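What follows is one chain in structure tokens, specifically the form predicted on its own.
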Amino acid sequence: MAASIKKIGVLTSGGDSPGMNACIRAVVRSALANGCEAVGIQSGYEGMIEGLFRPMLHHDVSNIIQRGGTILKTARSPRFHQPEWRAVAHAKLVEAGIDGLVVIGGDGTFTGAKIFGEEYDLPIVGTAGTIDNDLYGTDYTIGYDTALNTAMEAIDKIRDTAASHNRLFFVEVMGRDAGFIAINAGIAGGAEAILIPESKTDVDALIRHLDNGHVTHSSSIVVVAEGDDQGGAMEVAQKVKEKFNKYDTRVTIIGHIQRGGAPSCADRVLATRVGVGAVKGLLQGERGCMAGIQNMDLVFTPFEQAIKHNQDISPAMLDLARSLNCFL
């Protein structure tokens, strides 16, 4: 079966991430060198549907390692939940002759492809390219290390101008549903207090917190992750300013930069290895699986794993939030 691979598709879906470009990259160069042809797959599923492929050699990939967002584009398709669409969507692969997968995403590509390839039969591996972080099967997510940067650094530029008018800030890092970045910015930014959705929010502990000596008279920090309990940061900050206004508050939300921008090496090196190890595990017979890398080695996980068992926070890390004081 692994053998008889000839051409393989790449795609891009779901949210954006630093490292996508990488990614293709090394799919598509693998692939070549492998003896397969690679197809790029325009807007994801949704592109598969319109059959929109482009052939895809060497100079295709070249100068976009370090580019942030995705040359392939990315969409969400609500068509691929229906069966009648992914019946055309396949009739798309045939007639084009790509017989082998892959796929960069996060849970919602991957349930998307775990349905399709039982459905046809069709070999599809997967690569984590999400900036939460929160996919069982790898240390790592592709554009979390260059999200987690893009928002440390905007954490430490908040401070300055907090300490120049002494003021409590709220900032809002992305993880509606994942604390990974919101601890880690908030841990490397020295944050008095980091709320996160793994953890219920007590807003009267939190005024306690603050008030207890926590707020400095030059600057202090409160990361709030946008899937917190008690809602993102404006939320906090009003339900905090209604029962403690000691203090000149502001909110600011970091949004989509974090999504942006040039990937850092960290995410680019993985975003390789993957890829590769995604083309790498297609030849071999390897299907309906995310590639991965956990203690430095390539794994594969089946895609129910890597969606069902989502990736925990370190019981480590919150010690270490709450050693530093900062984690309720």
The other form holds:
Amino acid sequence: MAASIKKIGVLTSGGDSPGMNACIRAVVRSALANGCEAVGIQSGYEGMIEGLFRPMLHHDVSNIIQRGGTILKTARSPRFHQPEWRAVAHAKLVEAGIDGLVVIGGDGTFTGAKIFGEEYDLPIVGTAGTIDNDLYGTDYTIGYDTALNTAMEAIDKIRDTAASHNRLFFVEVMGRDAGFIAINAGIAGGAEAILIPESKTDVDALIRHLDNGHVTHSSSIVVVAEGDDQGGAMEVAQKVKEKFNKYDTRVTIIGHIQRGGAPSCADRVLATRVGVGAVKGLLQGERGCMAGIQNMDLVFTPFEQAIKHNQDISPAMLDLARSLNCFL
Ligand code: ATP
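Requested next: the structure of the form predicted in complex with adenosine-5'-triphosphate (ATP) (the form predicted on its own having been shown above).
Below: every chain and molecule of the assembly, starting with the one above.
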């Protein structure tokens, strides 16, 4: 068993994702249920440096499970990269009596947590709050399901207008390094082609595909992950248009609406499971790791592995897209 933890701090860091609030709620409520105090740290690591702490009671997390964003606010903190500012952050934690931390964020957040936890021998457990679904050690990350559904609904709406005008649409979805949203929203939205960072895009081959009768005259959607090697939807559309002008072409960048909105049921339940799991883990001596769900079970994966071994898109999904004659 770990040295008993009495006061658990919780923060959200990096990009926000729908379901972070559900996770904060779960951390606070389970900390209280286990006889600990709970403290909300505002604005991620930046707030830790500034000592922006507030005690969180049961009612402080009422009525937030259904809200997107994060009531604790999030931030990117360049200062936290520097040891002298991490020392300030640690002094603030000691002053406030916080002896355990739950950090909700992505790989950058976990990198910072790993360094900080080792530097000051501080128990820290993370939960994966990012729409990118790119962390190893959890089947899904908090916010991914909601973002995916937002992207799919947008594609459906674009298809209505594409079909009415016989237009070719290039639709950009989020995913700087990972194509999870693109491939899943593309399959669910019936895209003719899906361009993802994980596979090299051959513009000439894409044009042949578009010109080959795969594209009907009613509607045509090419889903482009923002991190595709040929650029985002704007760049890809431009490159296609330079050589292939058969269709009236439009570009839509779905953008930040993918980060907002009420979290889906799946995200709320996931966020609640890993939030409760993170507290349970801390109290049982887990540290320097991420609480995730794999095959329905709660698992703890060291930060180092969660960050370094990026989850890959499964070959089965790639096969599925190709079986539909969808250009990848
Ligand atoms: P998202 O996946 O949504 O971008 P993220 O957690 O990866 O989320 P980042 O901006 O990469 O977001 O990281 C969040 C914060 O973590 C940074 O602003 C910084 O304060 C801290 N951090 C990241 N890398 C390090 C590092 N090497 N050392 C110390 N702190 C770090």
